[in-house]
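Next up is one chain by itself, shown in structure tokens, the form predicted on its own.
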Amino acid sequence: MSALDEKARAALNKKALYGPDIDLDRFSSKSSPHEYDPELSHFSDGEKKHMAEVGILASRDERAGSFVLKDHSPIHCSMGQEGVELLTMRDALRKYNGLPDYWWKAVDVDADKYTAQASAAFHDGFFIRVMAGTKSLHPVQTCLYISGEGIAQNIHNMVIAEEGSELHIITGCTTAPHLKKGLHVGVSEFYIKKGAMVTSTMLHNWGEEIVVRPRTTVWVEEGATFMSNYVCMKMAKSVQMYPSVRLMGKNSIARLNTILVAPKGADLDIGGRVSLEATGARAEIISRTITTGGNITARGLLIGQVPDVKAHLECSGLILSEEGRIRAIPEIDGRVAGVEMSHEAAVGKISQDEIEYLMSRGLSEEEATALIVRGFLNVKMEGLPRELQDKIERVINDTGKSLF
């Protein structure tokens, strides 16, 4: 056994840090594997319409690269653009010699629990690798699915931008329509070289009795930017993540973006981390959030670690229901003179005001109060291509008419 993985399975009887403690015994590590489907065909019209709405299309047209993880078997992994290199973590493995520069690099595998599940029950992955100077002109897709009743779905994924490139990924993590039960525990590694840029959008629809922990690094280096953009908008009976970026170049950025509606019954603890740890490095956590009867908890923490850095943080909720509840918890961390670090949090409900001034223009109230809650998600994401801006707003759009 390696000391990587003697550290994981010491890590396994660890309590979680915060949030609910899930017990790992509950959830099944054995699942029937699937066999690989090239035209992404085999899916039924029901599983199609739920990956379409996590932005996953049963195609490969307009993707720089399509990757599709059912249960614990990659059932699809392809490539469409030069440049861009698209692998399934296993393969990946084997090609770079067990990637002694990056596996588990940026990620500690006995962080807690979770992370040490990921390593100590490892299913697989992606692996996406864009080359020097490359500029993908459409996302890389990709599809983290899971069918089979009270399974435990355990991957790793890695992402490398090197110098100058340019990567868009979007990530639809779903459910087959029957499904109740599962665990879905992610550890991501990005890596983001000097004057490279990645933007990740993640889409989450997820089952009821669902219980999801990813947990991702990002080390972002010289005049490099990350950007994420996270959204949950179904039932999910349980979501903790908190991606920790490190701001470790000159003049790199970091932008977190998150979306959540959380129904009753639906737990979510979500949040991230900024450590800005070169000159110049510049931030923003950006979070609206609307409970209608679920628990919230949006978490943000900035750390100034040199003179010299700007960063913000926000926190926004609205309570649509009497059993809701959330909370809001912004921290800053200066730690040296000369940082530049603000935040502010509010959690209220809709104004009376402002439905009355949509119902005097026409609208019904439940139409002026659906404009409102529809306004108020529309996070302005910047650097998303079209398409993706598209499907986040039709997302919005359609929870907003829904919630009424």
The other form holds:
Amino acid sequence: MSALDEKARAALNKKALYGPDIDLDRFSSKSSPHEYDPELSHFSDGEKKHMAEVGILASRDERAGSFVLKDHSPIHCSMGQEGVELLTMRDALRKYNGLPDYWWKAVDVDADKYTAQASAAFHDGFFIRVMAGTKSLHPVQTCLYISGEGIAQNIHNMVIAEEGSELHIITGCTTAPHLKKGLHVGVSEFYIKKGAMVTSTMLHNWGEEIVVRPRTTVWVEEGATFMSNYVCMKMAKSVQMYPSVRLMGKNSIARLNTILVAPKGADLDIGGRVSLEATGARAEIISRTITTGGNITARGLLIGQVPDVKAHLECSGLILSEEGRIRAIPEIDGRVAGVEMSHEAAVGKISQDEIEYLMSRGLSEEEATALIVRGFLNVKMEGLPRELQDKIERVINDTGKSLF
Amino acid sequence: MLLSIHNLTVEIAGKEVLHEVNLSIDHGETHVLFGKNGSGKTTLLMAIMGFSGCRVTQGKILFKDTDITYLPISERARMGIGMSFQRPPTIRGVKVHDLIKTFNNNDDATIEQIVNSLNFTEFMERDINLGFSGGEIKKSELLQLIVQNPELILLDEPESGVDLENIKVIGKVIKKLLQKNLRRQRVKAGLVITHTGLILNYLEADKGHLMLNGMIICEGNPREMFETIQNSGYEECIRCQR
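Having seen the form predicted on its own, the form predicted together with the partner chain:
Every chain and every other molecule in the complex is listed next, the one we just looked at coming first.
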């Protein structure tokens, strides 16, 4: 048994720091394999609609690559641009001799029972490598899809952006219509090299009884940029994630945007952690959260390790129903003189003044509230393709409307 | 009468702020409301508009012969009452453009013309009132009023915080809003709170009212009233009442 396996095995029962503890035995790590779908044509209209909800097109046009993992089977993996390599993780491990410099380097395999399970019962995942100087013209789309009732999906993804490259990834995670129970464990390791830029936009649309435990770490080298947009506005039983970004090179940048809506019964514990480890590093973490009855914990942590770094953290929450709870936990850890870090957190209801101001222009109370909610969720996300920006705006619009 | 207020008594947070106020404004008239800070002028405007903080405990407000005392704000707005706020709230993430779109009945070309006339083009894509200067707030308020096109226009200190150059722009817009270019056909009416004479030149107001401690204690020619206040202060008005 390898050292990695041993570490994983030792951590199989290790509870995570945050989020409700999940009994992994309630889910099955086995599923019947699915047939490969070279043209993305095997999906039903219902499935296509669900995928479109999370930004995944059932076509390869305007994509630098497409990857779909259904339950435990990679059913589609195609490349659309020279210099943008997209493989299944298992194929990449074979091709690159186990990826010794990257595999489980950024994420600790024994961080908790979920990382341990992702190693011990690894299914597959995607591997993206953008060659030095290559700029992806279109986004790479990756879809992680659960269709089997009660299964655990253990995924390990990797993104390597070589020097001076640019990449936009859209990751859509969703389930088959009517699916009730499932577990998604997703380890993601990002390596962003000198001067490269990666934007990762993730849309989640889970189901009533779906439990989600992503584990992401990002290493950012000199002059490189990592931007993350995470949107989850539909029901999910429990999502807990706390992606970690290490700004390791001079003048590196991280920007994490999160938009959450928690309906009744949802429990979302979402955060972002950025460690500023080189001079000139800059970070911004912004979250906008709304509860319509569910629980939200919005965490954020900035760690200033060296002088001359700058960072800001913002958690704003709106409670729009009698039930529901939002805990905003912003944290700043300055370890040397010369860091400049700040945070603001606010949780409340929509101000009556704002509603009545809009009503004085003739908007009804519902219209006024919807407009304010839309504005609240309207975080500026840079680098999104037009169609995805529209998509997110539509979801925000619908959310504003559906509250009443 | 376009607006008639009878014995209106209003409470804010359990404290009586307006006491049995009577006021009538006919179509085509512009009235000015004078009074010290804290005398209840803004409360009167907000009560006419229907803000929930202003609780009517007695009396009534009629607009176009309909009792609107307990109507929601939006219905009053749709009936033709519009207000320019002195310090409107900031609404993050909502652009001026987004808001105007929701209640605009004009065509795009007309809107563009209005926006240009106010020199407001670059503010259309900014969050409502976020980081606006005094003058920008007033312009934004007036822009919304022009689009809204109300019959009764309530202006709360439209000139406060505005530099002299922009007072001219704002004055002209108010003049147009109140249809001062029309004589016989003029239907629009206004109720304007002001502390300075600057805007009076543009208003061509018909009547002035002086508010003191939540009561209207004097009515008259607005210019004369303003001169008295300017020369002898509000004290003279109080003495005069005795």
